[in-house]
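In the block that follows, a single chain appears as structure tokens, in the form predicted alone.
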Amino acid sequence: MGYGVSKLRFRNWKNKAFYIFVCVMSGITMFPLFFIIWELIKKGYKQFNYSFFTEVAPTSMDAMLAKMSDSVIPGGVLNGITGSLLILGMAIVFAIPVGILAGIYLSEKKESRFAGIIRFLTDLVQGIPSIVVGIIAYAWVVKPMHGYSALAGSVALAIMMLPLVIRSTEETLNMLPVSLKEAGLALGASYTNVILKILLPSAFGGLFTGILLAVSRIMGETAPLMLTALGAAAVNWDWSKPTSSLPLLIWEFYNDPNLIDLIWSSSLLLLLLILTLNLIAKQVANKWKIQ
């Protein structure tokens, strides 16, 4: 009896020790994240004003004069915000329909050889470095168009989005009960109507979450846009012309000693946008959770 009690106490002690160990390790891994956020807030909030969101990036001379007078650097990142919206918008239009259709096919034809090939290629594309994707988009779009453009940047980002959208669609549809499809077919609905009007609406939460996570994944990409969109000093809504974006502006600020202070504000803005998308994705996933 005493041996059983001591063994139970040892197991309880071991469980508590392991729990404490996991909590400590989790806290240690979170420290770098807290330090990064604190550093961005501490150095980036100073530039957060009305002009930061309504004016284009300043020139090096304007920034130098502002630093000499110990004042806030004039201008903002409006050209980066509008460029990001344009490029991301077109990338979403390109990637989401193709990704959802491919995910539906993988879910419905799990055992087919062609589905296996698509699944393999999807995993392969997901592992390709972003700079290589930029080179591919350069060869496919920039060279035939004889110039950099927002379209080329959106193609590069769409390629990076596709694997995430495809796999999230496939996994979400695989989680749906088979009875949904069987009930729809038993009521006389066509196969297409069952997919479009029963399965996809039922999987909306997972699909939307996957799309938001894919967008947040590519929102901070710089290397592909350096080879495709190139950047622009003014606000541009023409998809066939070079266009700026927030990651490109951060890179340009980094290469100019007079504009380094704007790195922190731009990075903080980008971090807040990505954080907002992830929080929305989490809320949607909890609200539309598949039972």
Contents of the next structure:
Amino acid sequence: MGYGVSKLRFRNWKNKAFYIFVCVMSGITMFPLFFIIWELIKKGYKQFNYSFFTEVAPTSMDAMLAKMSDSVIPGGVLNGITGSLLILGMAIVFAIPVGILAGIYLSEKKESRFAGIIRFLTDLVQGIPSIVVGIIAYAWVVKPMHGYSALAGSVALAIMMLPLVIRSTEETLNMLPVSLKEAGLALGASYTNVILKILLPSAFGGLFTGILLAVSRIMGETAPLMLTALGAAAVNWDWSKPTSSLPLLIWEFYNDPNLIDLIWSSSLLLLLLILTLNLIAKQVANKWKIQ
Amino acid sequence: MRLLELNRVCVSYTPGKNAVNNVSAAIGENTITAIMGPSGCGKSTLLRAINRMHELYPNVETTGEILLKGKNVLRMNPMEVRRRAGMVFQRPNPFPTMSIYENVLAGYKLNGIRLGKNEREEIVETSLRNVALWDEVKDTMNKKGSFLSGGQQQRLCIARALALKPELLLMDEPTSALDPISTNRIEELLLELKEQFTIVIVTHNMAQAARISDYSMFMYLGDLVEYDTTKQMFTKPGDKRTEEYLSGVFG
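Form predicted alone done; form predicted in complex with its partner chain now:
Complete assembly follows, chain above in first position.
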């Protein structure tokens, strides 16, 4: 049975059609991001002024008065920015040493049973819904401390960060050639020194990228913070007090009819921060690529 | 004088199956000894037993005696062994985060040995002069080692090993990833280094063994078939398998 010219032509056509289909579908994936950014800029740019970054969130009353006189809502999201910094900073301090050390363990003792168990549990933790993590942090930290706090929020976020940091550390270290480790040991170095002075510096780019991506992932978390950090109207740097954060502010603005116009600018800010982190992560990953 | 002595050395990756089988040999000071043989005959395995590199992998077992200046390596602290027996690998592996200067001194840094500035400068210069790299890199000391060519990188790795002033230099096919010109330079270098160091080199290349070594070992399927002066082995091999390998019947 031979192939006729028309049949070949049809196959060619089919090939081309499929190719175009694939391209179009890939193109469509860009739309949500562009629409989201467009929408946020369109509705939020008016609020994007100096006081937006330097003042705390306005009260419902102030916002109502401003709206009635048709002027821009006063105030900003400073308490959210500082709160996010405080909570994320503490979460980083908790999650990164543990995550990197666990990642080193997983990559060094690949075959061991214990490593297998940890790897499995890490995957499970990654799948826990964030609200559940919030409840856990509530039970572990808020209850014993008799109050909501930035600390409780950072514990919840640290738990969510851990699996991301562990896995990215493990994967980065696995990418390093064995010859590097052997070269270090062959010079008479101790195992600890080989890890601290050779492997970790060589993996720096990958580790840093992993951390940035983990931070950008948890930066927008809201649910766990509702149960832990709660929120605050003023700037708070005290780890033991309730604290606001950007996503928490967005939630509060949404719930107040007078403040609802502020959700666009706050969302825009949050999105821009996350996008920036992602872009930096990409740059770092390119610059420090493992040869 | 005997620097290194191997007594009934066996290495196994799986219990009961020896990759290196009952190897006994003695190596004198200031000589180059080549270990030859076809792929998978245990050359590298034997070499890596000497500085205990196998301990990185839990399933490898080394038995017998390996004496370095009369002391059993297998009962020493592995870090001490590796400081006294430097190693150069198949592929050049300078540390990518360190400059050329830091690479040469890496052994000291990793062992937590602090040196004065003069001492550092002196070690770097002698080590790099030893490997004939000094003139090529003396103005680019602070560049990363990975910017060098393959041959230069390998010489840097030799300098890194020499910087610790080892008694023994173990080389695992150090020129197999290099072009003929770089290979030639390294071979010339080894002949010079012989004056100060003792070298054991694993090589896939019979001609290389003939060119540079004083003594040769021929290994086959984990056994040390023959060990003699290189001259003797290449002119009048004592074993039929050696003769066949050297004349290209197999391998």
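Fair warning: this is a prediction, and the values are worked out from it, not measured in the lab. The term rigid core refers to the most C-alpha atoms you can superpose between the two forms while keeping them within 1.5 Å. Positions refer to the first chain, counted from 1.
* Any chance the CA of I20 moves 2 angstroms or more between these two forms, core superposed? -> Indeed, I20 is displaced by 2 Å or more.
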